[in-house]
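Form predicted on its own, single chain, as structure tokens, below.
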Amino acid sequence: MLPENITAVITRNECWSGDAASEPYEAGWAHEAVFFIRALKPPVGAAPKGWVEISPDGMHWVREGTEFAMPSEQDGVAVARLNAFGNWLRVATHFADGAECTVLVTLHLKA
């Protein structure tokens, strides 16, 4: 049997500022997950930390523990890898006042 995998675009061309998060994705069938967060335009202000969040229902979120530096330049890419998680996944961050970044977030899942 061939392994199953999928790539999902979960945030496309969104300008993130303040509290920001990707769309949630149901991934309970997967054994591995990799998020790629790419800056589509030059970020404004300091690049914050981002983190992975998990949820039992896609509505109530907790930090999973994985953190990463958000991209600090145009076409910069941040990566977060997971191999133990629940059913729902997303990435989130918090930008300081005046800071922002236009992002493309993809999620790559493998069974």
Given for the second form:
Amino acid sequence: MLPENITAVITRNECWSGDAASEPYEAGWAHEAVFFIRALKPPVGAAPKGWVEISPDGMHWVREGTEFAMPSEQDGVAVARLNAFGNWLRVATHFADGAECTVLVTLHLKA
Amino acid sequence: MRLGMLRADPALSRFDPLPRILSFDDFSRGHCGWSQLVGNYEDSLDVMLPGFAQHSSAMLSTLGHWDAGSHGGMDSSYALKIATKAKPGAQNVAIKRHTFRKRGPIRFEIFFTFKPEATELKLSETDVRSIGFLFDLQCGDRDGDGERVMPHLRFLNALDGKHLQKWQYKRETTVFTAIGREDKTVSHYHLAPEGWLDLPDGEQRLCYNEIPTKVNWSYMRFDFDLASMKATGLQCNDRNFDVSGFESIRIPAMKNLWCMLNFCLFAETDVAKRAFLYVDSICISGDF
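Instead of the form predicted on its own shown above, give the structure for the form predicted in complex with the partner chain, please.
Below is the whole assembly, all chains and molecules, this chain first.
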């Protein structure tokens, strides 16, 4: 049987500012995960660092260790890859005052 | 013999399918074609109606809980999970898209349960506003009746904190909104809060186990006749409901949706807490 493999769109056309994160996604069945974070519009202000978070319950979050630079131009794409995680995944970031980015976040999972 | 074979099959024995099984989804084999319902748009995603813009992808869940670990499904580790955002009135929808071969009876059977996210150590039984399903159907291109028909049913669990627990249906959608500048695309949000009607004698108390992390699976069956475009039955657990007064949303046929046979599942939260609809398995069958 072919292994499972899906593309999930978890954030689409949302303007992120301040503290921002994608919705929790359950991925316990997968061995590999890749996040793509694309800027759908020209970002405003400095592009901050983003990071991957994992969770024991989908409610309490800790940094997994993987970090990336948020895209700094329209259609810029940030990537985060991981292959050791539990069940819940999300990406998070923090924008300085006045900064923002409209994002498309996709999660690609492979069993 | 067919009945004997169905009843001897542990996967299918819990369903009562019509003669032809169109799809059988147990979610231990992946998402089985249940994908995100995306709203219409042209040129920019910004023109998507807000109801659709909030939708995100369904997931495969073991119903993991902070206090008890993975609950699991009925017959495998996994169920399909449709989760709203943590905002009152937020909805999410998963869709499976088919077309039909014959305008005859179809049957939609699911085992489901619902819960709010367990962010509080309280019963939380009024936190989920509703869960439900809809079909999105359109006649064939040579059929004379020229209609798009959308039967909607929801279990209204609670509204503004009141525990209502009743089945409702809908016969009107919102006005059509032109999307984009080329006059090619329109959109309507058929899951808008307005226009839900009580199904006669549709009150039902479902099993809601004693804390937010205990779940019990319920059975639901909806029968619909594509020939007459009428509902012919609704059963949930031990109750059969009278659907003689049920009516669907009906709108003129759209120019490119012929023989459409779509199925949707949705969840809606009443509070600033995510609502989760879990579906263990789905059997869609027809008489053709």
